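Listed next as structure tokens is one chain, alone, in the form predicted on its own.
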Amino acid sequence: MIKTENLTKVYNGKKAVDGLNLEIAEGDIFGFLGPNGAGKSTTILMLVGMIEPTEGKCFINDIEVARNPLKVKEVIGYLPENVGFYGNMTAEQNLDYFVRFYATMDATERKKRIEELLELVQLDGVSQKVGGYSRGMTQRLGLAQALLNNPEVIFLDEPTTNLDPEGVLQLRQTLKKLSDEGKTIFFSSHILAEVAQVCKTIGIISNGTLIERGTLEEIKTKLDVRKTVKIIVETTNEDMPKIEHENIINVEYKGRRAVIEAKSDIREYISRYLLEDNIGIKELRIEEPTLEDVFMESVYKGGK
């Protein structure tokens, strides 16, 4: 659904976007992550049209976006970091405004269109106009903007900006919902939390070149993340003793837990250890590398 050939800017005789091939499935929610700077928003900007490319090519379900930008903008919606309205006017008459570059809707359906969208970002019965809303308020009304035209492909900049925590449960919710009705979503954004709760795959660029593609579990493998197994032990009543074994590098001690970092997995042996002392043992497992781990084994090691 989203395809990049070799995409290339250059501003100043400096790459922002570097030989960039990427290939998004339909339905997929695809996270972008990356330091400031590292060419996700110019990435956004050539992909919906804004901006050409210096080389290569984009294409959205075919469409090489550079050659039919007017024809590409009638199958996408696009929420930038920073949206904008016109504050003298409601949600519903700004929404209206916009709806009518749209000519294949008419009156009936631009209104129904608009009334499903403000529900579905709960500004439905808002009646004050939006240059009185909170910034969390007009993101909300720029998600339900580009969805205006009910687009196969949606790209998000920095989607979460400003939104309380309820918000951003509501907008996981329609993403994935989104998604499940088929749509590609491409999302950009500096939380990684928020990348791992809701991408499918995802791509981290650094210095304009994309460094890793992949599911996170994929890229965890490739990179080999974590050269350590992080273990945590939490007993049942009884403080943790101390645990001693050849393959342990450090242990930290707090109470009845324990967090042990070992080059190997030696659950086995602290359970038998613990049980042989009448121990019981309330927690036992292995900690997974995080985003945050892969990120920054990505950019600060891999990506140099």
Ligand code: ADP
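As the structure is a prediction and not an experimental result, all values here were calculated from the model. Positions refer to the first chain, counted from 1. Take the two forms, find the largest set of C-alpha atoms that superpose within 1.5 Å, and that set is the rigid core. First, how it differs from the form predicted together with the named molecule.
The rigid-core alignment places the CA of Leu70 less than 2 Å apart between the two forms. Here Pro241 counts as shifted, since its C-alpha moves by at least 2 Å between the two forms after the core is aligned. Once both forms are overlaid on the rigid core, the distance between the two CA positions of Asn61 between the two forms is under 2 angstroms.
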Second form
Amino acid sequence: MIKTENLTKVYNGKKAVDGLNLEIAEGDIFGFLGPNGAGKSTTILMLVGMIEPTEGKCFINDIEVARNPLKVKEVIGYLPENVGFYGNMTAEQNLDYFVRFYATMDATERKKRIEELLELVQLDGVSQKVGGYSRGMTQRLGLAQALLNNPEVIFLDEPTTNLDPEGVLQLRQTLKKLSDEGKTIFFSSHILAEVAQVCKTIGIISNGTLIERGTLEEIKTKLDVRKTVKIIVETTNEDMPKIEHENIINVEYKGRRAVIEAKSDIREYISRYLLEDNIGIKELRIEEPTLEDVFMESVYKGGK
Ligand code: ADP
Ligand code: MG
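What would you give as the form predicted together with the named molecule, now that the form predicted on its own is on the page?
Once more the chain from above appears, this time first in line as the rest of the complex follows.
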């Protein structure tokens, strides 16, 4: 569905995207993750045919984007990082302006499409001019615009930036709905937690290079193999005594709590040790690596 081959973009002698090979299957919700400046927007701009690669190719449905930009535009929708509209028009007027570019729809179809989409993004019945919209409303209108041509593949560049938690939730629900309709979704973000909520597979980009690719679970499992164990322990009311064990790498003490980094799961040892001293245990658990940890480890491994 979406494919890149050695996709590269050079700006001023510097590779913003560096030999990217990526395949995304039909129906996937793909999360393209990476810190700011990693090359996400540049990749998306090449995929939607707004800029040309310096080297390499990209394909949508086996159509090479740089050679057939207009053909590709028929099957894709794109929500840019900073979407803009005519502030002195309503949502409906703005969409009506853009939908006219799609010559295949007649006036009745266009009207119907706009109504459907405004309902989908919950802007139906809003008569206010777009100039007075909140960032979240503008973003929703941007999504409606990206869907005007009923695209098979939808690119969203950091769509959750500046959305409040409710806006993020709404977006997530809309994306799930679109995915259920069979659409392929390419979603970029620098926030792992958001991608994790909605995406089926993810790719992590750092310095223009793809450093991880797979389902979220696959990537977590892969990293867990070499990861140390983080154990959280808290006593019922005494201060935490000093804990020593050959497998302990580091301990952070904070009153009744300790956060232990160890080479193996030594919970049994800790519980015996504390109980021998008659110290009650309020909590003793392993902390799973957060997605942020997984992300940081990937970026670090990528040589950043
Ligand atoms: P991201 O979207 O992941 O934050 P970008 O794709 O916007 O990253 O940028 C990747 C790198 O390319 C950055 O170092 C950025 O400064 C550079 N870059 C992006 N667009 C341009 C441009 N039009 N001209 C020069 N450098 C650019
Ligand atoms: Mg960007």
